[in-house]
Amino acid sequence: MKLKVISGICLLLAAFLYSCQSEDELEFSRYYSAGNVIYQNKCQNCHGKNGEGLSALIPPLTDSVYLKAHKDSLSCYVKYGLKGKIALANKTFEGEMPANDLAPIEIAEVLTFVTNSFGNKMGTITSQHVGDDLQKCK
């Protein structure tokens, strides 16, 4: 009987701490959960549901090597929009993308989403990622 209980408690134990999530999984969950609701309210209707944008107008949103590279630039694109030509993945678009009202958080949180969405894994962006970027916009 004492050998079930302390199994049992064991099995408990083990179940407890395998569901625990260290603080940064935790922050990731709330940016990419808090993301992918911006992301439908905000983004969805141009960039689709699934991010592959829409003809020659809207870019995918599934081009990790372009977001990699364009990193610190994101915050400001989402912030302030975006006008002219951008080349990605060997296509060009001519769209324009509208400024938008969104907080450094939500941007923080929508950009967590998007960069670790559609094929890409890139981490959590935070909100002081977002500030500092937004600090260097021109």
Second form
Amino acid sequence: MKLKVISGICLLLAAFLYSCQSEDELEFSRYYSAGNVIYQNKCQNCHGKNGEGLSALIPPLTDSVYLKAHKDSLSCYVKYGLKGKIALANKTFEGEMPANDLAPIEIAEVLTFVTNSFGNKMGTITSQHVGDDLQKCK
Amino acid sequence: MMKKLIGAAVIILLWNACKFNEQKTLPIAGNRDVVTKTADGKTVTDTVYQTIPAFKFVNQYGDSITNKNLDGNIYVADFFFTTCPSICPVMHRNMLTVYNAFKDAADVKIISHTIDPSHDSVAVLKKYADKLGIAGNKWWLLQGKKEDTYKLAASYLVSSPQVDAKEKYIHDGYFILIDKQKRIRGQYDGTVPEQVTKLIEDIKTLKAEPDQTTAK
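Moving from the form predicted alone, what structure would you give for the form predicted together with the partner chain?
The next block holds the full complex; its first chain is the one shown before.
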């Protein structure tokens, strides 16, 4: 009897954990595929189909180290654009990225796509995270 | 029976050989006129094709460039501006493929006309060229009077650029292929990689045309 209860609880717990995990995965897929569409419409012309950028004119999105180090600023870059010198992928860039009038959820989606494509693997960047980061834009 | 088979095989082989020797040529675009003139006392009828008119611009090195500088060259032309937020980066990413494909071809050039000469000075164009990673005289970025550039756009059969509040300028993303006689031989959407692959193939075809190999 006791064994049955315990195994039942274990089973429930396992099912709970499993559903939790797949919920996260579902969220990731939703963000990622919506982000892919936004990327094609808003980013791809400049940054390229494979995030390769363009020579020393437009930075690539393949520098995982840079993206990780600037994770909390990425939302601001997307929303308000980026100007001035930046160094990544062994090059310096000094063009200007235009601002993008996107909602926090859209920024979260496109960032989830970018930071999990082109050799990057940073997991879901949630709408909540983007909202918090946008408060701190300089 | 055997003889017949061999005969058939020979015919097929010959047929294929004929097809192999058949010269592939590109069509000639634009308006054409038929003119009848008298030469050496004889009346001859000739087809006159639309050609790119004379022009004079300055390249990224500050050198004056006219249509004469392109004599004896097959060239690809496009229209862009350095601060273009929409289609230009993708066009020039694709044009770099063309540049690299014909890096060692002495008679192939690329010219990109800026449609925003007030911003795109020679210095700005030089910097753009450096950052794009192009050097030498294979690919010229040309700057000149706005009216001249816009008028020239019409002779390349592309629409005249339009001023737009958000995108600054709206313009065609076409790559135009010009032969050594300054005739238009093809137009390709410079934003579509497959079209650019076709352009590269077409340049190879054009280079092999008798008209092109004999032109100085």
